[in-house]
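Consider the single chain below, provided in structure tokens and representing the form predicted on its own.
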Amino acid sequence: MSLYSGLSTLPPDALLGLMVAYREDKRDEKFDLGVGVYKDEAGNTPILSAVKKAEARMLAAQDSKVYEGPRGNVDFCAHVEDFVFGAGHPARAEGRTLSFTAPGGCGALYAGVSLMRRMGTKKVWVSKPTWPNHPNVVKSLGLDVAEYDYAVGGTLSPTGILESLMQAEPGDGVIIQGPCHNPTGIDIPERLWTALGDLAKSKGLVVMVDVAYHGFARSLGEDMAGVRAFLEAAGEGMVAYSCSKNFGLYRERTGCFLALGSTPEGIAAATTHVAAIGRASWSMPPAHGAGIVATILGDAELRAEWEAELSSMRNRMIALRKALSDALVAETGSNSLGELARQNGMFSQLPITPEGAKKLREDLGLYMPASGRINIAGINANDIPRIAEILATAL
């Protein structure tokens, strides 16, 4: 008998599937809407010039690969912080806040579900829907996943969320998704994050705000308005903090996971225990992404380059969504498809079935997930007269 003979094979993950099925499409017209990283016209997904320039000065002044201890880059985390709380926060000097470097944002979010099962957190709440890991890591880490209300036929549920919410137990921990929810594209007005703030203090929830395309919706400082509102309005949470998408350091699993607390007493054990997590998980974090993030913001000329380069890739988003959204009204007469330009970031969810998304996939070379998610980020402009026409044909 094998030594893993026990072990019940599982079912592939489906985007990564699709993303094969897509590579080895032999058609000549054929269209990926499904992958989740930020595309230009020509179909690549660049290395931003300032990331170039901050590796060519880091690899001429590296002239050690020793460890750079639990937190990772300071310096990053510092920055991070700035970005998250704001440079003048009291929290930060009243030291009522910490920060790690993380393997990506996935590491933060492990980082932060593994903390609150440490809290005593039995339960989780996530976005209904929600990005697919969300619910992955909190399973993996023994606890139980729950769903709020979050978007109903492509419009934003307040009512739903904070009802759903309003059934939480003190002690439940939720994941609420920052700028650019993934997979809707409906963001969360300002006035909603501080009513969630307020509601996660009076209930003693435990609530991480995941924060993956920073500066993709309008800019910098107005992506991270709500998640100060809500932090504001709690006084205390956790934030799970990507570079992959708006640095373009998706290889590189450059994140950070930040937190907020009521008393520097509270943080200071917090700190232990993040410490602990990170030992038993990844005993130290990787250096390169967080050493380009601090590199560039770090630098006035490379961060003003970088801020650019943001807004083109932003400004880019802006367009495809309204070109796709002007089509998809002309190919389907309906009105209802016009959200899809007032919604945020790199993913929008179209009202497709699962068997609509595979007929499109095997008859008409269209990839998008079951879910009907997809990825505006990833479209050619050139394409969109001939996608509006294909996705018609399902909606």
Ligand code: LMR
Contents of the next structure:
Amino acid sequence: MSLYSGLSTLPPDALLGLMVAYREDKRDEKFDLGVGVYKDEAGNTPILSAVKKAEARMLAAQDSKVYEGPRGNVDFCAHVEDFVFGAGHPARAEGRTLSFTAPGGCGALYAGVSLMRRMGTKKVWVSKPTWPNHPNVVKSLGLDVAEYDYAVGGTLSPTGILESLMQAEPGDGVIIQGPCHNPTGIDIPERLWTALGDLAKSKGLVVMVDVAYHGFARSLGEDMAGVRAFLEAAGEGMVAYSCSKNFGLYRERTGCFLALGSTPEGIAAATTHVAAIGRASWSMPPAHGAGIVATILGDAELRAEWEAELSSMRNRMIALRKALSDALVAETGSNSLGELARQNGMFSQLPITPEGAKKLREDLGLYMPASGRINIAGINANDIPRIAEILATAL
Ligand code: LMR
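For comparison with the form predicted on its own, provide the form predicted in complex with this ligand.
The next block holds the full complex; its first chain is the one shown before.
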């Protein structure tokens, strides 16, 4: 009998468990299409050169580790506001925006769902399918989860999204993914973002847009067009922004929680609540990753270098998508797999069952979650013919 004997043992987190199992697999031939981490052609996840240079500058210049305060690095926050709202957005001068450094995109999501709860939200809608940690965060905060149809048979379902959300009650929360959708790689076109903004406004929905892969679809500017169209139409909303992927800062936990309001009074009140949420959980946000991003974005040369590195990660993912999609079409004879080449970011979802995914892992050493999601950004181009051959056995 122990203090803890009342606890049941939980299964390992599906994605993190897969990461460990892959590392421990001793087979010579194994392929990791699991957790969402970018790898270069050599199979490494290198520190970006702009990040290395920014860290060297910080090491030389930093003379204190004292707390930065509840908002964390305010220069970092201003740069992310530039990305999300735009440098000249009038709401910023009018005190109708807020931004807080958060421990990763997930910390920002946690802040947003916690704020929804303080606003009286009881239920949060997530896309079907979505990143498993979305419902996880919502449930761990004691709120109910509902799902809106998102993609059916590998194709975006605008009618499904709008019809599901028509069922939402005023005050319900909604998490919508910006670029790029995890797990499907299928993003919302700009006109649908506007329709979603109109719907959120007319129904009084509390929407948080989760932006975890900014710059991985087309370009920094184009990737944010839909999010901005949404905010324009809705007039109010929240954004969770992650720098894990686009700056390669995974373990530094670098994110930002932002909100746009229709009145400065509303945003002033919300600011006190976000500060209180942070204080009761992480107390003060981590500084290192936000310092790196602020150093890069505040320096023209480092910024240009980062943008070039981001473009090369994106171009590699686009080329891998095309090659894998061609190989899968050739292997299976199914043209629908050609869609992979038109999807965005690190992930796509294949029509592979949980049993099929388990069999691929156990029999052929190919690791992917039970949802049929594949991380394309972790593949080596030379392995594509073999990966396509293995995947085709389950398609
Ligand atoms: C993923 O979806 O694989 C990544 O976002 C990593 C994670 O934390 O799950």
